[in-house]
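Let's start with one chain on its own, the form predicted alone, as structure tokens.
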Amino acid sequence: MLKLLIEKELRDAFGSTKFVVTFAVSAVLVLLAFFTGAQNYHTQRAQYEAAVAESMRGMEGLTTQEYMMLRPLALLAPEPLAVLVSGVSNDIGRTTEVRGQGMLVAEGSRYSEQPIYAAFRILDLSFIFQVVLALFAILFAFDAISGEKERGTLRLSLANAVPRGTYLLGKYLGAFLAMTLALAVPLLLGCVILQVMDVPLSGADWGRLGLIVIGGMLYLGVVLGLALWVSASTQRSSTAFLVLLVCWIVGVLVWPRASVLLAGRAVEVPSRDAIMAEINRFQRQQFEESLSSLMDIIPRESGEDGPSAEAIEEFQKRQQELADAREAEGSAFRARVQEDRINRLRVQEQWALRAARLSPATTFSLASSTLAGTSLAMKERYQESTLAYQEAFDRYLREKSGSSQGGGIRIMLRSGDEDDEPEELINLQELPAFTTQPVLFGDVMGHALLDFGLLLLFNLISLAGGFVAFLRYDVR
């Protein structure tokens, strides 16, 4: 019985002109997706490339002389998935200026750069499932209980004695499989036209865009599981729309911006420029200790030729140590006003997305921003990844000069028998190579496993809730 009402169901859907409009229409924009993606990965690549290209050639010309001048920049390279679901890829800085000690900020996100972006936004795979596909579910569905009663079929099948909830279940199977249908054909071609402009999936990354596209199915089932429960609690098809249609507009669009406010409210987090006031206070308190330090032990008494190695040498000695304990002090200082803002914004954003996945479609979102590794979770690894680097390049300026980038004052004496020594330029080959952490596929699954929970739960909560709906339902 099941399989003759989902095989019913499959022809209505072939044979209407909702079928034909959102396989057309789906095809047009995933494809579209694939397409632009795959150029703007390609655009990306290069101007990353030209990037890391141009951070050497600033650099080139110093001399063993100039340490202290290098400059290098820790630049984020492109993430092939992040073509088709942008996360927040576009909106972190991705170009790091890093020095042997002090803070790091990073800067130039794609939409500070293009800013029409950020108006307007990335038409990516997860769009397209979250607001598209998602109406095109309400479309085929939302008249599927009472638009059946309003054409007079409703008492017609069920005199058959078909069970109610087999009539439910392959309503809903019969809608699914119609958007699997439909959505199959341009997802593979979208992936023929990323291997045929060579955009560099490894297998793993394959096996994240394959869940990606399940978890996208997941959302659409539970969409079309509301508007069968919806359609069974009403008794007029145009209701049914309209109830369904507010619930998307909530559910899309006001309730994930909705938690976000409501968490700002419950946590409060000092913004980026209180935190580098109240560092550059703690600096300038230390350049005023820094100047008196300093001043108190250059070398006053001296030779014709100015004062002796002997008395240059202890006094580079003693710069260093005092240095050194200024830049420690002014680190743990950074570090302590830093966690602490990152703790307070680990709290809001946690509190922000319990509240957020109430939503399906936020849930989605979530699962396939983790997937393709553009969560949040992406700019922490960033962060990671340039504080380490920073780490290696104080550890060569070190090692090749005998000093570090540390905040402060530092005084060179020469004297004056002192023999020029002749200047070499920086072996640029010899810098410590920036890398970023690799998105891992256990480590995404592990944190996406959540959101497909939820899905789950979210679909069997949406069609118990029909089927409790029609079992009450007034067919007459």
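Not measured: the values here are computed from a predicted model. For clarity, a rigid core is taken as the largest C-alpha set superposing within 1.5 Å between two forms. Positions refer to the first chain, counted from 1. What changes on going to the form predicted together with its partner chain:
- With the core superposed, Gln316 shows a C-alpha displacement of at least 2 Å between these two forms.
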Given for the second form:
Amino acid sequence: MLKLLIEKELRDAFGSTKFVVTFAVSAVLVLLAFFTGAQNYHTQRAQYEAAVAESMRGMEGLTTQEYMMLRPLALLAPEPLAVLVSGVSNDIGRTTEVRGQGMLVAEGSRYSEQPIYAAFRILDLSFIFQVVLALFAILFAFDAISGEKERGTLRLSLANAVPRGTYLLGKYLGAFLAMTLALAVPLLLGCVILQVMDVPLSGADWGRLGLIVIGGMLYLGVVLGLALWVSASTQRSSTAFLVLLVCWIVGVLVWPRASVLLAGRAVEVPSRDAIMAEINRFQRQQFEESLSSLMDIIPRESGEDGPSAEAIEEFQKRQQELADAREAEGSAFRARVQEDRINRLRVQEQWALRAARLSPATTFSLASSTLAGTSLAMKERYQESTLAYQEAFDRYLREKSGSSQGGGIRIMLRSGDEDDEPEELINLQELPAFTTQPVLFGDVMGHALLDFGLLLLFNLISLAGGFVAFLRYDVR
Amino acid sequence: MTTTTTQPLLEAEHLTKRYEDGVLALDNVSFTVSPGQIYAMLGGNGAGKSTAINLFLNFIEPTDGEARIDGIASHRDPLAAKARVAYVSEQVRLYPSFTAIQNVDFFARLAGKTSYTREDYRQALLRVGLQPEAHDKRLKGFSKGMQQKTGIAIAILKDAPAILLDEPTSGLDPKAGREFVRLLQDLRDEGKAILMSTHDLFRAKEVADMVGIMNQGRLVMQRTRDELHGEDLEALYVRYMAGYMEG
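Right, and the form predicted together with its partner chain of this protein, after the form predicted alone?
Let us now look at the entire complex, which starts with that chain.
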């Protein structure tokens, strides 16, 4: 019985204009997203490699007396999957100038460099599922029950020994399969495009891409279920369409933004500018104190060749101790003044995400960006990587020069003997290389599990709602 | 035609339906239709004919009484009851993107008839008077009458012991109507119990073994063909309708 109902739905769908339109539009959009995504990846890769080379070029020519002048850049490499699900990858800064110690600030997001993209955002796979295909899912199912009633076929079908639950499930699975088939060909062709255009995807990356598509199908399942529910709750298909359009607008466009606004209202966060002003005040004060304390310990005795090498070494050692102490003090101060803001930001973010997840569109968006490695965690991952790199760079500096770059003002003293020594260039090959933490399949899957569970739950709720509504449906 | 004495296949027993808004659509109606019998239910719009059929199909639940198909109360075991009845609605509407054959195939299989061949479908469509050249055409271009014939073919293919017909001749031209009467007689001869709601007094008198007149939810008259012999059904109908209204 169920098989027959699914077959009928598929046959009905295949002969319909909406299937042809869905197939054509989704094919164009999906292929476009994969093609431009692959192109963008190569462009971004080339830009990244050029920036890395430029960063090294900028440090060329520095001598071993100038370790303190080293300013390597920690550049965020483009992720192949980010071009299909951009998430926050275009919003966050991708370049961090690293000092051995002190605050790190990432700058140069793609949207800040190319604001036109920020104005219109990117056409990616997540957008296609979330916005376009959700609309097509509504088109597929808004008249599933009320339309059959209007056509008069519902009475004839239910005059047979057909359980209403089976009938509804047949409608759901039929529409779901029709949508799957309409999408399967473009998606497979899209994968071929990625291969042909040499986008380097590992086995785990393909697995993540597969899960993103499964997440998208689960999301479309929710929309289909909701469409059936509404269709089984209305007597006219035009009413069902109107209600679903409102649901789409609220779920896709309004609620995610409203959640962030509501969370912003509920949890107030001190502005970053106020915190930075406080930190700057503290740093200015530290600078003055540093200058004064350094003047106290600077070697005074001087011969023809200036302070002796021993005096300079002693001064450098003492200066480093003071710098380390100041850095520790500064770091503790920054942590203290930022702690409240960071905690409030986290609470605000949690509330926003909790509320936004009530919309299946957001749940899918979060699941897909998590799997693509472009969720909010991307920024944290990059920050952690730059902090780890900062530590490695600091170790390198201490090892090579006996000093670090932090702790405020530094006074460089050189003995006359050193002037006679030939200047040796810094071997940049010895600089630690910056690498970002890789996106691990197990990790992202663990994080995406909640959203997958929610999408499944939404499917069950929408189907159960549709079932209850259909049991009470007046078929006359 | 003879009235059989076997167990009735369709039974309305004190069937009553009052809607939530208080409207009494059916008021204590009782009648039976036995195998090999055609029962014509006459009455104006809103008399309760369609309500009775809806109760047999469990599209609505009775407020009181029972509608039974082959002894099974529709509201207690709707699936078992509906497995024993075929149905033709007043305006048969089928899937417009399917051909006539595809439509009858779907509904036959939905009724659990999986052994039919394409030839069986063609024979059923021919039997109801649908021309062979229309069999493989999509229903988009079908007239009301052609759709009605396809709907009747679907009911025949279900091969259920009972048949419910809700104004079945409303979309048919006189010739098709005549063919339909012959078809009904054949089905009766095959032992089907047929309940037909209709406005068509002429065809009711021609084909029915039992005629019931309904007015404002009540069965105000019920007579066998023999009892109606020599009577002017039209005059009787008008009298009962008016009388009931006056009374």
